[in-house]
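Just the one chain here, the form predicted alone, laid out as structure tokens.
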Amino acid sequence: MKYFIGNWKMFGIPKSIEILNKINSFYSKDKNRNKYKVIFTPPYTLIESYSKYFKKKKINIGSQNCYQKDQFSSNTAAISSYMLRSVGAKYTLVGHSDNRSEGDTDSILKNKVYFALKNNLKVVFCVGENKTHKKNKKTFSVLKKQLTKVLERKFNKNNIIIAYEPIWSIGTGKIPSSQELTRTSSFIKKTLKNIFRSKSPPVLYGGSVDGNSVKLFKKINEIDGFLIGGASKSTKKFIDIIRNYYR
């Protein structure tokens, strides 16, 4: 099963619905919808209505983010994956580098992702490098610690997909060469094995996904789908990734 997450960060009103009503549209007539699955997720102030309104649709609604405690406290303007469940949620994005930046450390982390798991929501958890990482060759030491610090065993794959987005490359239209990227996310499938003990969750990528580029995507086996951010916006854009994949 691949994945298309459209990721809308910042973006979105009541009406913005119409462009994923066009994707939906899409999605359930398209000949390889049995081979994917659509995710979006738009800010909090939609989850509650998308969730409702796409319930008995194809595509799922998530979240961009979660609190790293359960259920309710005291922390102004903090919504938990408790609450987010609540309204329909059933994904949720945990480590984005946006919010890394922010300041989420690896222990804020390992708590979003446990408390996401425990209430249901399955979990896109997002790593990469950024240029300095990647001018000095630490990619892979960034990586495996991103990956180490925050998954345990004893959490439930079943609910973890992993999206591998390299920081230098969102939103800059640079992109890995297919051979990075296939060592890379071979590099990150063997790491989550050896945390697992048995085999890799799904790993996507995200960073200046188009229409284009997806077509340099779609030979790397080792991909199982995309985090898509700015192209996700538009009902055109995101269904020209899912047709150049297939095409």
Ligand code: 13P
Given for the second form:
Amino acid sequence: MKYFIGNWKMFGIPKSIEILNKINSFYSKDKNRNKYKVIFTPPYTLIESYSKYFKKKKINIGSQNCYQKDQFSSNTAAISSYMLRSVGAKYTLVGHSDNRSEGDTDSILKNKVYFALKNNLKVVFCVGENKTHKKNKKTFSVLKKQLTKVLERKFNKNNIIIAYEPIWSIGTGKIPSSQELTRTSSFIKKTLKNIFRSKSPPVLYGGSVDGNSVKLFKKINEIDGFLIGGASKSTKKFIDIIRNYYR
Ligand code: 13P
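Now show me the form predicted in complex with the named molecule, since the one above was the form predicted alone.
Now the full complex is given, and it begins with the chain already shown.
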């Protein structure tokens, strides 16, 4: 199974549902539809209405983040996985570099993953090195730390997906070479096998994925799908990615 996940970040109002509705129509008719899942993570404000709307349709709705505590707490503006699940979210991103840069540490992220799984959300756990790590050849050690400090063997790996997003590639149009990406995704899978002592969960790639760059990635078997930012805000651009991937 492959995954095409659209992360809207700070984008979207109620009527933006039209973008997803057209993607849902495409998906419903696509001859390749049994090979992949489509998931979107709109902002918190739209999760309930979009989840209701797509409940019996094809697109799955998730959250971009969740708070590191169970159920309810006294943290102003915080939203827990329990609350997200109650309004229909099925997935949540955890550890996006945007949120790591705003203070999410490994120990906070561990709690986020733990409580998300406890509340029956599937977790898309994001990892990735920055430009300096890459320049200093620290990519593997950074990724290994990000994975091993947060994920534990006791977590249900069937409800975990990993998204590898090199920070230098997010929104920049810069992408790793296919050789680089093959090596890095193999390394991530090897690390995950060690953590879970069994087959690795799916590993997605994110960073400047569009209808053009996706052509370079489709030969890389280690990659189980994509986490898409900018291009997920346009029906045409998102569909182009799926079309070109299976062409
Ligand atoms: P872009 O596709 O805009 O580079 O964003 C990637 C991303 O951060 C998705 O979470």
